[in-house]
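One chain is shown next in structure tokens, namely the form predicted on its own.
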Amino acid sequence: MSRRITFDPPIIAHRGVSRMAPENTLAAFRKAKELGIHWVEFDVMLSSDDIAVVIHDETLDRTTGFNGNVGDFPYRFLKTLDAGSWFDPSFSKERIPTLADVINLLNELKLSANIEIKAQPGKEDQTVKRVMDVIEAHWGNISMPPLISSFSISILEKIRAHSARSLIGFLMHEWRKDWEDVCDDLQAIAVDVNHKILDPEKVKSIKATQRALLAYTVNDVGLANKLYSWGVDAVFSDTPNELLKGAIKPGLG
């Protein structure tokens, strides 16, 4: 591993600033940048004819209203919805944006971003070709390339197949004991982890490999600083606004 990455203030936008703005929209993440927030995290699928998208559901229902599956729609229509009001009715004029509209964006306010790719059964090679084709085509070469993460090991052998440069992060919900093996054969410089399975000793076991530690979705300010105290570099959050507000402790990020 002979990239680090660095987070300061340790702390990363869950869906952007998904408790100040609808989530996975291009407002969330200008949010981050008006927070001082230098690293955003969000997640990304296809549309019906191959479009990067940026949306956590399978289903549209949550955040836009309309009953149907991501993949079963076309760009030209996903773009037609209003993925704010659900959030508040100030936000109506947000939309789906495509992955290349939210790294044009990160360019723009220079923030770097953790990258979770879900793919449709079936269509794995299709969602990671796609997402890296955008990624090389857009990504600014002066930036921190982004570390796209997954809980699913096929999807990251397919990136580090793809690319042997990529920053690959492994997400896991719940312990595995093979961990650093996993993380070993795919070059993953950091781990990404729920953090109801953390303790200090697995967090040691994790930093003791060189590898970033990040815990996820952390939204208590007390909870933040003892995940820090173990030595997790950085968590993702829903309300980074209420943790940059509590005692975060220096250098422990």
Contents of the next structure:
Amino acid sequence: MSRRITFDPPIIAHRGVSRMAPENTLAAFRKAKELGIHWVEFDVMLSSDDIAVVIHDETLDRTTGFNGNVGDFPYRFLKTLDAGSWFDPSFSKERIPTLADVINLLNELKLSANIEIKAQPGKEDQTVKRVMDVIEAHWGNISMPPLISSFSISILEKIRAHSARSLIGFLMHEWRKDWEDVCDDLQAIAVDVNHKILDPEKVKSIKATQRALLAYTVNDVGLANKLYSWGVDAVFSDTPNELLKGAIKPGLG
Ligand code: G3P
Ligand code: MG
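Can you switch from the form predicted on its own and show the form predicted in complex with SN-glycerol-3-phosphate (G3P) instead?
The next block holds the full complex; its first chain is the one shown before.
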């Protein structure tokens, strides 16, 4: 791979620091900065009026208490919802941010990002176009362009067709024997893997291709250390504060 990415400390705040603030809100990304974490991960999909918004579930229920689908409402409505009280009443002012809002904050905080695209079925083309337009318009001069990932190969193919320079991460929940061909075709620089399907041999095979290997979701120090000892480059974690206390990888505590 021509581009290399580095992780020091080797922790990516998953949906922001999502055990200390409501996931995928500006408050959760600010927490990462406060803890000295340099990378955040978050999820993006489209509102009904094709605004790229940062939220994990296709439904609004869990994180706003409103019964409905993200993709059925325009952003002018989505931004009225309280995206923080479900986590703690002290976060009642948090809103579902747009991708532009989040990128503007990351520019200010000098944080790097893994942007995970979760397109609603049938909206893949618009989602990729809108997300790439927002990245191109807002991403600042921080050291590294965003790493863009998805579980969907078709979405990643659309990203690559849109831009030869994008940094792509292939997300793998179940092991695929053809992962290397998929990554070669996409020119992916990272493989983001469910830690439950990793073992030392699989880690070795991925690292032999010079790609970054990122494992999700790791909230236990012992597990993080085991994965680092196998060669995993960084872990997505809801609890970076806990990992910082006890992980042994160089660059940590
Ligand atoms: O990118 C790692 C992780 O975020 C993938 O799973 O469901 O938390 O988006 P999920
Ligand atoms: Mg995600």
